[in-house]
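Next up: just one chain, as structure tokens, the form predicted on its own.
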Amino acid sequence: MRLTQPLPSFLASSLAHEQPQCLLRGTSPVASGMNFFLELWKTKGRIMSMIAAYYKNKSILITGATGFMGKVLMEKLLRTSPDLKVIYILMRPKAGQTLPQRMLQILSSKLFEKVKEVCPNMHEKIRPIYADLGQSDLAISKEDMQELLSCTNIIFHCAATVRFDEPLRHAVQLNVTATQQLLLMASQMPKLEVFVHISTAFSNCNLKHIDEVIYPCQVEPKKIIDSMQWLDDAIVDEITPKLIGDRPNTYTYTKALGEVVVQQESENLNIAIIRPSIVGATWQEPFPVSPAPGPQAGLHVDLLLAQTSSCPSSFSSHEMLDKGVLLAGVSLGWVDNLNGPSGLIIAAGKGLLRSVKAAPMAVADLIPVDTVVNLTLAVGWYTAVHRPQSTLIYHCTSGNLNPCNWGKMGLQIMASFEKIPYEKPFRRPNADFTTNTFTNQYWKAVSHWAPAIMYDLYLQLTGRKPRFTKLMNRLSKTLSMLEYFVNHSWEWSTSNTDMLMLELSPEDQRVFNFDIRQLNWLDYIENYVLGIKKYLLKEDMSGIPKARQQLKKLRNIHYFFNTALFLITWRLLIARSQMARNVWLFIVSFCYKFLSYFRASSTLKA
């Protein structure tokens, strides 16, 4: 076959970088280029994804594969590159499950349903390996270590502790020492092509403007690692505030240390760093948004409520919503943990969260997890193929390109609860933001603690176990840890991320889309609220009409209680205050005169 058309620039670039590797294998660069072209350029008349093709026959090591982002990363790899060789995942037994049992449980989730269609043998593609990142040597057996060192082509390091209140010693071990150990392993892998390290956009949150560079820390990471070996817990706890300085917690501090370790240990390694902001539910994948039928086409969440076999096509989406029917095959906003905003959305939807100290105009820099995964895979391809001269940092944030502030997001979440109420709420959802500390403390006492204490007292009197005070303790602790992030805004430069977008072919831009400018926040928030209901709370969508009735009942109770409270308070004022009595008599007299005038006017007109 003879090539009659010139290759596109993105394909020519890839071929140019592919040929030296072929020469190392003793293959003719011309033959290799032809094979590469025939295999990747067209399949059934359609241009293939260069990124997906890159991962074919690759052995990939993923740390943190059992976490939220790790699962989505594994799913995307298996779905878009089913011909990959193997995915090694480092994990520990949990809840009495062996490694294979835990792996099967992960693969049986809703997230992997589409993978089963394109990769029926996905269980054979995944190789679980026992490892404990909490130990200095990672506790990997000699046999497994030998296999990893001799076979691994790509490393995605996603593992980390994301707890904001993690003791410094443990945070250093998981976020710094484990990274150092993994880099040491990577340096001994002869077939390794790229090492992608997942950090956080908040690693340097003590700065207002953050560039795509690694910022030095006041104390060298190696000194911190060494000191954790011999300092006792009391001393570590005492020096923690001094070490983290103007950062809000040990998480952001140790992630910054981890980046410095990556920079220091990156000699002879092909490395890239990705900094995502607040990672939320999926946006487009693996459950894409379908065009909405009927007059309410702009509201994607209404799509989710119809069972095509049980709803006539003439029904509007709101009529289908009222019937509590779910559109077959469409599921959005996949999420499986309480991290990020998910826990707060549940607390607000259940009526537990009523007041948050936050700056309504501060940017809520939320990023969908599938957007982060798409960027991660694109970065892995670009770094392996183009081999940049230095370690590139990629910011995966939304604030600069498609900002949404906390006030607007809060209103959208509250509006979503009207259409998608959660079952068995404690109170009617009605959360609000305040910037004043005194006001926030007042509303916490009145709207959080007082109802929780009264309800727990009721539970005790009826012989049941009190639980709401404990819930409020946990909620209050969570709010205090998040307070820093909902009261500040940051600016992240995205030069490298923008450059990478331009390097992608049109097909790669479609398959591995990380352009956050395309996201519609209203649709995304609605899908997020629905995803929490379906995947986290495990609530049946057919129960939505009943949940709406319950919400209406709680709203009526709220109005009745407020009216009764007003009347009782006013009656007490009338009994004790002459001024209150005078005001009351004036209001009654005015109303009587107005009604008399209205009746007289009606009589004259008749």
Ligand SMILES: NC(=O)C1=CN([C@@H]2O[C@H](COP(=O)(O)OP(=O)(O)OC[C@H]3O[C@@H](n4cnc5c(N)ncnc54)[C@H](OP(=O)(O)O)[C@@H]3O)[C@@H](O)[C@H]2O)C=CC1
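All figures in this text were calculated on a predicted structure; none of them were measured in a lab. Residue numbers count along the first chain shown, from 1. So that the term is clear: the rigid core is the largest set of C-alpha atoms that superpose within 1.5 Å between two forms. Compared with the form predicted together with the named molecule:
- The smaller of the two rigid parts turns by 11° against the larger between the two forms, as judged from C-alpha superpositions.
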Contents of the next structure:
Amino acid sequence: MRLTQPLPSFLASSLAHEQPQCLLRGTSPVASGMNFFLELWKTKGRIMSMIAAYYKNKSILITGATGFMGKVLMEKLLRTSPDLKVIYILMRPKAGQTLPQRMLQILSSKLFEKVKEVCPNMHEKIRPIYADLGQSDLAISKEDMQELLSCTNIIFHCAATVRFDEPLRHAVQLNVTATQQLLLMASQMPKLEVFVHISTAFSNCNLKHIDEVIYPCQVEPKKIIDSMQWLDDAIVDEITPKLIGDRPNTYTYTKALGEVVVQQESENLNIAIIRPSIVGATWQEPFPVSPAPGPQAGLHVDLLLAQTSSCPSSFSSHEMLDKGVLLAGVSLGWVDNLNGPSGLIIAAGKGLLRSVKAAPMAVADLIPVDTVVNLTLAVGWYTAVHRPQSTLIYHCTSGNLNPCNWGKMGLQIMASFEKIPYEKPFRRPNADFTTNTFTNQYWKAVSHWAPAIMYDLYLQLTGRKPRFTKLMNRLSKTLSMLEYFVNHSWEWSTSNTDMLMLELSPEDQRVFNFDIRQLNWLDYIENYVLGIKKYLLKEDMSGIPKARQQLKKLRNIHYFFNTALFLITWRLLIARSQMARNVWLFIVSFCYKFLSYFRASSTLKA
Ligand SMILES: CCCCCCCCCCCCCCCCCCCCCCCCCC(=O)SCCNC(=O)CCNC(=O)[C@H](O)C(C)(C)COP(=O)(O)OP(=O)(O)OC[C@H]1O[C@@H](n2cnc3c(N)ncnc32)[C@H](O)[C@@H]1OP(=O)(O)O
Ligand SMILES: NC(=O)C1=CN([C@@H]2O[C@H](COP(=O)(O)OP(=O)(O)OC[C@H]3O[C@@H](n4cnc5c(N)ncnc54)[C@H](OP(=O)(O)O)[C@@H]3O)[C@@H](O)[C@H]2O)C=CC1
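How about the form predicted together with the named molecule, since we already have the form predicted on its own?
Let's see the whole complex now, leading with the same chain.
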């Protein structure tokens, strides 16, 4: 019996870890080896995750673990590989909290609730280490550095500045120099098995079609790093537009430089790069989907299944929402910052955002954060075990496999507000996309600025602090920064990501699922809107019926206001213009004639 096909790589990798305990006597080595493979396939392949097993007893270094993606990465690692040795977190103190206090706050958040069940001693697995990526030597103490160099097996580098308006000097320090420093550290780690660098799918957004390769930058990153040492701020600001060229901001530019640095320094290292697109709320984990029973069972708004007498199990989730009851402890769409679409969804839900300049047919390349994290962990495992000859780049995008455009997404966001209204809205949510710059400016003036100015005037007159024009300023700035991404479409090739999917065992494909084709956009967006309400706005679900009433009230005010405005304008016109008077007389006489004719014909019929 001969093996004609190469072994699936998850089997090959499992063999690298597991030696056969005994071979069957009397069988040829190949046949008994085959039996072993089959047994292993049947047992391990089905019930054990090779990826989770890989992280057992490993010392893992994570940067950016206090950020959106980093928290989800840490959660998944602890939940699926509770036997890992230690997670070193490079972090800085913030908002008056020391490192342990900050870490404690993160670990006691709702996101980590499930981890407590499988890894009750998770606090002991985490070792926060003071580091500031904004400083050229990362400010790590000698003792900590010694420990990191001698113990680390795996590095996940997530830290970055993701602000689009970051001054170039700071963006270079965070996204380029710090990456270079970390690579230098990595090259001195004898036990290092893999370095995973998180970049962005938009690092080459100046191109339309982007392959899984590193594109060269016009100016060498090393030259940029050097020049930042001696150029003063004014000159850096002046040359920034020239350096970033046709990229929209310093963020995408410095992430591209960061990739080149990774490539240049990767000679003796086992490295992979992941490029996610727009990272959104969680989709499947850690909060599971709980479809409500009843006619709308497919509706995944994570609402209650409280089997109480007041909530018969035949209620649909929509009805549950109507009653304002929430499924205890279970929720979806976890998100904890205003980046990407989240801030704009809030602004639209609160009725502040009414018009966005966007191409409705452009692809909205959103990717759930848990999908990105699953791919990241799978890449870590694959790169460590298979040691590819060159640095592989993995696109983590949705557009090519399961596209959704901004038009469809916008409509679903607006529809979700009907079901899941946010509390205390400024106005009734009624946002729209415009493609024309002039129309967009008009709507911004009429629907953003005019109401904000009027409302602030009202606040001032009633002795309160005006705040809406300030808010509008911030919204305008945010829109101007994000509009680039909703007016362009990109194509990302995903050959490496597709290849990796095939390399996973069925169990790993389930536990570390990054198959975006399974995502239902309508459910996902609804859960996203709900997650924002619960985790970002921290609004109570029991307030939903009241919020609905508020929306009705706002709708009536809107109709009343529009009718009154029309009548006043018309009255003024009639008073001042002969033409308006003539039009008015014409309409009145036309209506009168029509009514007379109608009355006469009905009398004749009778
Ligand atoms: C057809 C019909 C249609 C129907 C129509 C329907 C219409 C429907 C419409 C509905 C929705 C529309 C959908 C379209 C979406 C498009 C999205 C495109 C995304 C593309 C992303 C591309 C991603 C590329 C991917 C990547 O690779 S990168 C990752 C993404 N990167 C970013 O997304 C950063 C961007 N942002 C910034 O660059 C900075 O934010 C900046 C903006 C400069 C402001 O900057 P600034 O004004 O300074 O404001 P902040 O400092 O940010 O904060 C300001 C204040 O909020 C506070 N605050 C910050 N947090 C929090 C927090 N948690 N909790 C509480 N507070 C917070 C902070 O404390 C401060 O308060 P304060 O202290 O002042 O009191
Ligand atoms: N979110 C998105 O849409 C996308 C993100 N990405 C990439 O994913 C990665 C993670 O992004 P995300 O989690 O969203 O970003 P966040 O802004 O949420 O997190 C950034 C992390 O970097 C840390 N950090 C920033 N500056 C420093 C510093 N000077 N010293 C130490 N740590 C620092 C932050 O720490 P602190 O909490 O102390 O500020 C935080 O932990 C980034 O590399 C980003 O480029 C790629 C595509 C899309």
